[in-house]
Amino acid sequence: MNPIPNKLIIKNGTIYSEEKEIKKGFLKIDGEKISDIGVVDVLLDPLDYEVIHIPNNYSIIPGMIDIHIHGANGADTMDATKESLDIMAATLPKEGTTSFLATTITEDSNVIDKALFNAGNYINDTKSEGYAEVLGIHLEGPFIHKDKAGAQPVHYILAPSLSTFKEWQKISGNQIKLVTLATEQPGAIELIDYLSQQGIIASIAHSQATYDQVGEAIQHGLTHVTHLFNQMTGLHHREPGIVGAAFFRDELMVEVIADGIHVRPEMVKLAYNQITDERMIIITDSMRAKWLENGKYDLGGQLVTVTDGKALLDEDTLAGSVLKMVDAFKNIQQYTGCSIKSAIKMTSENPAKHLNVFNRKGSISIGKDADLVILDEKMDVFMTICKGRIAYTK
């Protein structure tokens, strides 16, 4: 028996649609899709629709897309269980995330096999009604540089290998959409060539690459920088490094963890001024401790101590974040002075375009998935809708 088709109308508030900002607007949802958008004044009597009235000072924005997230609420991609991905998919709407890339970490190859197999099956078999949708897998490591490992376990690092990647992509059911690697390592350029041919995003981080080495990788299809500033060569007046390439090369989309811990707010502003909202993507890079209390947690088989929003492997090494997407959304505006529209671009539109899902995600437009976040007057999440289903209400 088919469930009753979803018919929803959201009235009032400001709608940040793809085309324009609509004050005192309405948004109509039929099933999983947005079917109409306009001003309340022209809305005809909505028969057989459930109507949600919101205050005029609330905002309706597109669902946010987190392309780099390891875990949340006690669950992690590397747990390799359906239950863990269910927990992540059910938790993330609380922070305004309606879709994400399940992100792996450098580990023993057998452990990566299991995580990829589990995530691939989950994506191919799970109908994500009322949950955040897993859009694919972000393979972070193990093809990285040992001196820029950060919280990635050094003893499991491998040289970039096209044959290993092909095997992993097969195990995942072709769900790996983004690969973070050190482009200067032997075998990396061959792998980047292949990723580019396959339409998979090749990204640089956990790398010692020089500015010129990044330039060479761009010629072979590198299009992305993972967590800017963290575990990469910095900006130097004689060697611009990976950060310099992120600043100057328009071919690169650039991730930033906007928690004020991984990158100091002033540096986020500097990066924003240089890169602009045309190329920046806001991510959380969060681990399983997000939404949980202070304490000790596992990341890639290592013990991480979380204290007041800071996750540390030891006193010097940051181990992912406990950043919530809605806080990143607020932070980027606070740190840079950018508009809500600009923040939407960096949390929804840019990741959707980069993942080639902008035809159905990343903006509020008729015919697209009804992935929506209603923010209250303080920019906190009041309600999240995933594919037309209410996934969270405050």
Given for the second form:
Number of protein chains: 2
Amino acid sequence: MNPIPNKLIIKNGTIYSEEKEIKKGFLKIDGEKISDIGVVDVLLDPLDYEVIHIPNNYSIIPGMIDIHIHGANGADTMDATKESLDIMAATLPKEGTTSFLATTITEDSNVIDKALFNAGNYINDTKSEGYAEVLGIHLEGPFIHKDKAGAQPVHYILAPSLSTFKEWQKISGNQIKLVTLATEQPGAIELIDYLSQQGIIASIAHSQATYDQVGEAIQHGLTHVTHLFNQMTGLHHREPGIVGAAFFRDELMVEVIADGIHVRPEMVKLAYNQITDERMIIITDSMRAKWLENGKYDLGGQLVTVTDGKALLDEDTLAGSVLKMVDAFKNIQQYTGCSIKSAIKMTSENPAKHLNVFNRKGSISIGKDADLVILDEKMDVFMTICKGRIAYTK
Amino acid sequence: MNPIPNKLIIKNGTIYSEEKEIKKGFLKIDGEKISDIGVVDVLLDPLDYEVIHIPNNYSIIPGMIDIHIHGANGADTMDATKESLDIMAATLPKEGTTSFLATTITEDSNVIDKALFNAGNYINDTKSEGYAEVLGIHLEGPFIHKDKAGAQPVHYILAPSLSTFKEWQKISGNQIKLVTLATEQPGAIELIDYLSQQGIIASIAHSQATYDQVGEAIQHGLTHVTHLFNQMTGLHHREPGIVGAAFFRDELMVEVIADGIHVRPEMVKLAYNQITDERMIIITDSMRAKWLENGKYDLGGQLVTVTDGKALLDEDTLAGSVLKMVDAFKNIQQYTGCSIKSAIKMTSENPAKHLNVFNRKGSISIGKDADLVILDEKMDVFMTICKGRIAYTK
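What would the structure be for the form predicted together with a further copy of the same chain, given that what you showed me was the form predicted on its own?
And the full complex, kicking off with our chain again.
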């Protein structure tokens, strides 16, 4: 991390701006914001800017937004410490992530209390220039179904409760932005109604809901599907389940873990064909082992074994991922044959719009936060800029 | 049935010919064949032709080819009588079918022997002008998997056997054109090799095969999937099964029962989006109760209850359909939003090509069999012509 001047010009390379693709472009940053974009030819070299020259075959894309991430580099949201969130915010720019939702897991209520309190304080108190910004909290569980728990500890599962949620939202300083729950459980519809009224995203996963039950939840304000395919009712030809709802219901934005492990590449392509980049959001769902060696790591009080990109709770249960956002960005293009522009939609634009921060994030546009990723010719991260500050250089 | 002159002209209406859509067209028939096609404006009224004037909002499409049909109007292929095949051949033009594969079911070997012998004789001895033509036999079972039997009687299931097949093919007078089997069963690969060499279509269904096992069968010559979704391994995100193979492997032609009962309309649309009209074939898989009242009917020695379009062996098991081809033709357009041209591909062109009879069937083209369906403005069958003879008029 290297927070130098915030009067900065990046020259050359292809800029994927909100409006168009600019070859041999320049991008000017003043303070936290993008102040100008154009083609290099018309740029008068200003005196008081630091200029970064990049090769013409590099790309500048908007900073990626990971709305489902538990941890990285040894740190986890559930640690409930400032230090852990600092580690995540400092590490994620290495993979092109410039903002994220700190994501909780099903745990003892007291543990969730602390994690929410810590994350809420962190978000409200911390300046994020030069670090990935925590945009809020994704509450995953404990309002889920025991038969679709996956790596969520079953014994801490609770029935959906509006009063518990309200208490948690208060503790978090109103920072819960997205709630993953089993919408078929008693109490869920009442909670979805409330979330919808409050502008908080209600999402389904870890659920046994039928296709029609999802339809009912949509009527009450459900707008999101967490990690498509994983821990949900699958696509049967007479009961299309939650996957079918994700496929057929345009009201739903849909998360996909694009590591090729959670979902087979062909199936990611099928989902992309059906859902399109209008509704798909790429996430990592990563746990603390990301950016670390193979070994054994904690997830929600459970021991997870990480071997060569795969995190397992036991032989049959995947426990989050160690996926890096930039790899997801590459994978989704490889699996689906989609364009960079389409991949950007799914890693930046869609999550920003869905979180209601598209006024300041999610695209390269004058006046928006200078959250930027410079990719080299191999699509690896060369540099990441968070709110105008260089957060990572290769 | 009304086999009048075979010097016939049909005037007006839209002709969906192989090359193009002709509005206010005419179509001339000499004997069994289509002898001319054009626009009415240039037609000189010939003296010795019977002329059928149809309204401009009627459509003329190629006769439909049902490659998977057990029975209709009280008759079934397994009855092993000339009378039963006569009934089917006379009834099917009412629904726009002008040719079909008489389809067998898993049964006692002696019963299959008789059915094959009867159908073989019928095909080799019967003239089909004015009737639907039996293009061959679809052998469905007995080489299937007991856990995916569906309405096929489990106790007659046999392991795939090349020698048994050769005997049956001999009994049938070489009229078996398509074999549905469980490709993962011992002996299946050897049989597929042989079928492929002989130009007989090898198809998968009633099977537990994994995605990779289907891949292996494709290497040996598998080219077809029988009634997609029904009685096969489904689409799991890490094990896409037979449905996944149908979706992702371009080597496979794929049957779909488009009655909205066997497969939910949304799922038919999903399949269409993925498989496209290049590889989809619409079938009925109908049983003898079609064109009859609700009631109890025999299927493979079992009692099937038919109520309002649904044929059930027991509460959970569908037993074939009572779907009419023209309804499937309408349904597929409604479920998928596809064009008439696209529906024609799936009901005529694709099955004709796959059965190697596209030189004489499967499209409206000069020199081809005059197998034609005239649809009224509601897409109901107004008239069906089989090899130049009027087989049905409303």
